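Next up is one chain by itself, shown in structure tokens, the form predicted alone.
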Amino acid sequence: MDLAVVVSEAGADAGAGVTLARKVASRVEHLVIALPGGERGASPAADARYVVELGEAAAPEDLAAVVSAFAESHGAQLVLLAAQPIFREALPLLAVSLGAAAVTDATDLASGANGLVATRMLYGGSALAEVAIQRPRAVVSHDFGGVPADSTAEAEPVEPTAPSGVRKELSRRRLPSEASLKGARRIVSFGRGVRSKEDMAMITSLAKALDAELGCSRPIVEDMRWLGSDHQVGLTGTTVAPDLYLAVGISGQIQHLVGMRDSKVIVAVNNNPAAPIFEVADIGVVGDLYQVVPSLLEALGAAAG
């Protein structure tokens, strides 16, 4: 494949996306989208960078139009989009515009004997599927979290298309955030092993004692609704890479591991010795968290909440 275009939001780390695109394309270009209300800082990582700023009335179809025009003018065979809400919504529109195959939430890309092959998760991460892309072009979404790639290229502005007018934004407000997982040096996360909402207190105490942010797995947010989505670590949450990631009562399904496996030191506490979390852990403690966590708090000289 000759050319791939990586599309990310301004100010975001697109390093992993660029690295993935380089696996299958001889040349990679990076289109940075300055979204309404988002950061305007230059984004890292690409062989060539282009920046387009969408207006306040921009919608996913406007984003799709900009990316489609860019891909057409550059003759790109692959468009790799960041796995963010507006990009996810633009993906099918972009695929139709380009007459391209569409693959969501890819975890890997490879060049097969007959073309591009994408790996994606199925059934909530319990299975992986290899998808053979049988069209000359493909539009793929991928979680870009990871190590940034180096670039010395200067940003070149791209003229945005006029808003389509299909949608009209009535208002915009930022939801209050309880957690600041992105960029945190330490994170204490918990999962289904914590039996009740009241028992979260000891996990919160442990996070406080370690001066860490509080994270969790998907079921805590989506099934039990104990915490907001800003605490969720994983493919459908936040991708993190702290100095210390302490996972308490998390079995370690693939969608969670994808979001934290780049952490420098991973410590796992689980009563199941066969839990997948131990496959990525630097330190594993097989034991009852209701005994291990109080012992840790005692050793740290902290109260149990």
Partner chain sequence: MAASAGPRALLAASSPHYVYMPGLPGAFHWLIYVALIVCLVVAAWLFNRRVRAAGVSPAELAHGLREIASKGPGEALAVVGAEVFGQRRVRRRPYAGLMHLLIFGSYGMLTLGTVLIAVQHDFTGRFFGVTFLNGNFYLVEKALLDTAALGLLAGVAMAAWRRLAIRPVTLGARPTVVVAYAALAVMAATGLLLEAMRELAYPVSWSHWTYAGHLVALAITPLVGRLNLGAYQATWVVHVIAAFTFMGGALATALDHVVLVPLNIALQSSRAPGELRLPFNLAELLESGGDLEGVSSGFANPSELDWKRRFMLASCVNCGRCEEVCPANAAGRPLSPRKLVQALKGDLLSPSDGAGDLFARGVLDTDTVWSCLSCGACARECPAFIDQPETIVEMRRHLVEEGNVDEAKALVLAQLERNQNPLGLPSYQRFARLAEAGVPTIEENPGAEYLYWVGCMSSYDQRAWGVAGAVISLLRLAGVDFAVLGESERCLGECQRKLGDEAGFQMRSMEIAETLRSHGVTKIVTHCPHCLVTLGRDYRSLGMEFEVVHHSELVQSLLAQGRLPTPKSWEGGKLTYHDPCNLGRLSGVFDAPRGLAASVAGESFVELERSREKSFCCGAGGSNYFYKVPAQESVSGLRLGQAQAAGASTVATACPFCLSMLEDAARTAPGGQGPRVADLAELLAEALGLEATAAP
Second form
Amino acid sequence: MDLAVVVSEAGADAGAGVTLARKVASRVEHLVIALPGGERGASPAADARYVVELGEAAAPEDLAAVVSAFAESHGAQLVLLAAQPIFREALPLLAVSLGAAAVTDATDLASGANGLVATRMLYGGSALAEVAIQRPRAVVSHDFGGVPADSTAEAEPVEPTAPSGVRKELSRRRLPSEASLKGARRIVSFGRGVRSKEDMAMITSLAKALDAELGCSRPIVEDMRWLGSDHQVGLTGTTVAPDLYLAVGISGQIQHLVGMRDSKVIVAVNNNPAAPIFEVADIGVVGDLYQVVPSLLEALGAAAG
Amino acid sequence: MAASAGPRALLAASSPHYVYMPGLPGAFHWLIYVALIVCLVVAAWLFNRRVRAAGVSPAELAHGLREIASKGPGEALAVVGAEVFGQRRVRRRPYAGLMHLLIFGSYGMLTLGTVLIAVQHDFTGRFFGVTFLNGNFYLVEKALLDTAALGLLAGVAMAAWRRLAIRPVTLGARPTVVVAYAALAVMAATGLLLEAMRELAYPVSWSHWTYAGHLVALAITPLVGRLNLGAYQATWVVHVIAAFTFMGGALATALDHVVLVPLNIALQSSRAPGELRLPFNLAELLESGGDLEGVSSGFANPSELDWKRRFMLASCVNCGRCEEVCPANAAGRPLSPRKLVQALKGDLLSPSDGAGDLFARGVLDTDTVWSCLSCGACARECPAFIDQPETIVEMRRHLVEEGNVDEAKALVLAQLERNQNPLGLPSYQRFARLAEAGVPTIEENPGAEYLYWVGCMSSYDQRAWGVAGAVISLLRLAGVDFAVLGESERCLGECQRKLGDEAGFQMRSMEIAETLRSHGVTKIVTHCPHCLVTLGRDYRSLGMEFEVVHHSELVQSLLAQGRLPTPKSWEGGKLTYHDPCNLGRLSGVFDAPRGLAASVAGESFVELERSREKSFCCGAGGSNYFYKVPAQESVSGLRLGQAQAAGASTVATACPFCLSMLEDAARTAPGGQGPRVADLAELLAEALGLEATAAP
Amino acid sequence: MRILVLAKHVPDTTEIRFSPTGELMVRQAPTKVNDYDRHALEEASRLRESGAEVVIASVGPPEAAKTMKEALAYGADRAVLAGGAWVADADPEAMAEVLAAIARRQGPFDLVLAGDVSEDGYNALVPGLLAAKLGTPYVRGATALGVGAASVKVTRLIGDVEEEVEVALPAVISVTRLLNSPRVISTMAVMKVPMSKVETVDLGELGLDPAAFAPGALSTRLSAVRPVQSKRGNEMLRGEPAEIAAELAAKLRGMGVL
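Would you generate the structure of this protein in the form predicted together with its partner chain, following the form predicted alone above?
First the chain shown before, then all remaining chains and molecules of the complex.
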């Protein structure tokens, strides 16, 4: 393939996108969507770099229009979008306007015998599918652009198309960040291994050090009443699926396990090597939490400092 | 006529005998009959009004009773006899039971005494010249009647004391009953007074047999000297008025239970504990190709209930015994079975305003019906045979049909459909542990004597797997030929049924029964009492017969047959046994687990205060394992506390849910480590040195 | 007001597995209404209570008719199920094309509601593709809806920013699971829905050319499916607390979860 366009928001590192696009295209151009006068972001290893300024409330229709016009005029066969909300919304519009095949959340791209092949998850992550692209053009989204960069490298400006006016913004407000297990990226959860309410402080510091939400097992809420039920993880509490679930002093009743089994990485700390929690853990630490947690705090602190 | 006989003639009588209405004008005799007829008419009118207020027509009631009679009234009569005349449930409370027995028994005896007089005077004596109130029989009868009069006074005094001084919180307020009690007291007191007055006027040689009246006579003689006939006749009139006021008016007061409760007991007598009646039979409906449009289950308002259920609600005496034994109530959940039935009864008799179902109208809160543990303690205790748990499930059915349940319950129902277990774990993982333990499937061992129904908890929960592992080891050691269904085993639908998805439950039961039949399964052993009740009783009610035994029963019989050795020693300290509700109260299995416990722990076995029929739920019943309701305390914590109070260092149980709940509570027991909680099979396997055999 | 709700018949992903020989076992998995679409169905059913007509549209195999009964049980007037042999290979673009044909033939509709994604493919494409094909505005991720006579106000959550936007009707809105709590549909409620409420149509009846739906003519095609090893690591760390802690911290950093 001759040309791929990588599209990402400003202030984000598109490196992973460019690298992926490079796998299947001989030339990779980076189109940065930036706020007027705002940060531009980095384009490591891109062959060319363009920037288009759109307002904060830009509608996906407007985004689709400008990217579509860009891809059309540059003759790109692949448009690789960062998997961010605004791009997710614009992707199908863009695909229809370019007459392109649409693939979301590709984890990999390859050039097959009959053209582009994207890999993506299927059935809730239990299967990986290879999707053969049967159109000359493809619009694909990929999870990249997670790390902010401070490059102010020069970029060629691209004129935005006239606003469509399809969408009227009525309000926009930043919500106060509120402790919530649902949707938390990291959770430190504890159970009856913690012997007294005072000792909870140790767990709270660990949660703070990991920038994690605080969770617990049922007895902590129902029997000990140390925490409110909004902290309870499990069948009768909240079902969670964070990137990291660190279970401290939780033996792992099925009640609890079914509420956190979808977590990406599960770490369990328990002094009983036969505790059921270890069955579902990626990493199990057999040891006294009163020794392990302070050490872990130290190890994390040392790394941060 | 005896009334005209003079006092001297009485004295001259050679042997004790009854004298009819001495010192009273002959017309009074007929007045009594007139009053009786008026009284019966009034009572009938009140009864009619009473049942009609509950939406029941006397014709329906009569039809229901005829139905019982035509099916063979033996069972109903036996139950009514035991409960009404034997006061079986009423007696369970010492104070209230004695009070009730005194009032009921005394009143019954006094009524009988009066009837005997009427029979002798107006029937056998009048027509055949036969009298029987003579001689020793008469003397004993008189002494008994005096005792009954004292008993009635004592009973009413106890009732007054209870209401004024003891004031149990569970006793509902019933102001009208005071009138009835007063009538009884006046009746008994004037009865004794009349006896005393008669003794003054017409002394007899056997007056010490009417000892109470005699004592009163001794007491009043110094005061009145001799009889004033006017005062005597006036007292008689008061006595008769009091008696008929009670007889005719009781139905207007809370003492209407004297009529309603025996009838309700007769109507409900054929029910098994914890049984849920079928609102429809899906298999029959589908087979007949009938229209499902009008089919529904549950009730939105008490007025929709069938007449038997309406009559049942109307029979509530508001005595509060259900509330006393309710574990949900004890844990501070928003449920009192008494208040619940009273609220429904109140709404049935005078519907509150507003539109919509009983929840929309504020009669009950949905949390109330979800607080119920379906443990059956209340129904077992209710002297009026009210089925609170079924009533609650019926309201849950309505909520499910309306789609009015929260996400936690919706998730359980959805997971049951998708994964065939309420935990939402993949159905194909069900067999993993069993396969690892080398247990044959029914395909691999088609002629197996027993199908071992493992259940969801032990299939998925590592801790509960320990129970299955122990059962497998014991069955293997005893050489029992068994197999499991493997991946085609699935939840029997107990939680679905208790949550109120009746159609889903019946659909599932048909599929499972088909699977079992296709393998020619007849005998099933399970270690889960929830499965036991569902597969045994509930499936049978849908016409699917399987012989199901609990592992405690099978293992106990293996021990008795010597196919399993008896363990030698026990070092687990005091062992107690927690009766799982579904095994004990609802299935009647009490002795097998105790036999097992005794063979494991011998002399170290201690009973809990609330054991056997009186057992206290672990907190998981009625699907409560899967959702949360507001509460002050945890039910499992309360139960574990009871075991700790009994000094138990090991708590044995025989249900994976009880195991999970109580073990959880033991981990949080005040003062550090609580008692060990284990299944009886685990304890036995361990004592026989088998614990590692099957558990991977 | 006329509302079209997209409701997909999907296998339950928690029951999908690979056979020991590495074959994907989807057939055995129980099927159901896509959970995300249930929120759209619930919302539509509430709008129906205030007078809207609700039609459900779906693309699926013949068994999907049963799933449509479940979808109808939320409270909708009827369902249109497009099917045929082509369904097995249909990609999101093909589905959107068919749904657009349904929307045009049975329309006009003021509002199209759907779940943001389907549980099986998780493409999150069909509602947007449909909007583009119909030429209507598209808003994704609705957490609250305010449907007016000529426009719809959509509240959504992007990161920690909550915004409310308004688009003119007709429009396609896809919704999140925060939108509402769908009612429980009891077994009896599903059984009570008459099959006559489900209309099945094929490509010809929708005026579409079957040749365009042949596997080779589609925009994408699944060429291979392989299992993801999802088994937990079960790696056990033992030893000196300080050492294990350091090791654990390093491992977590390596996994990119810190």
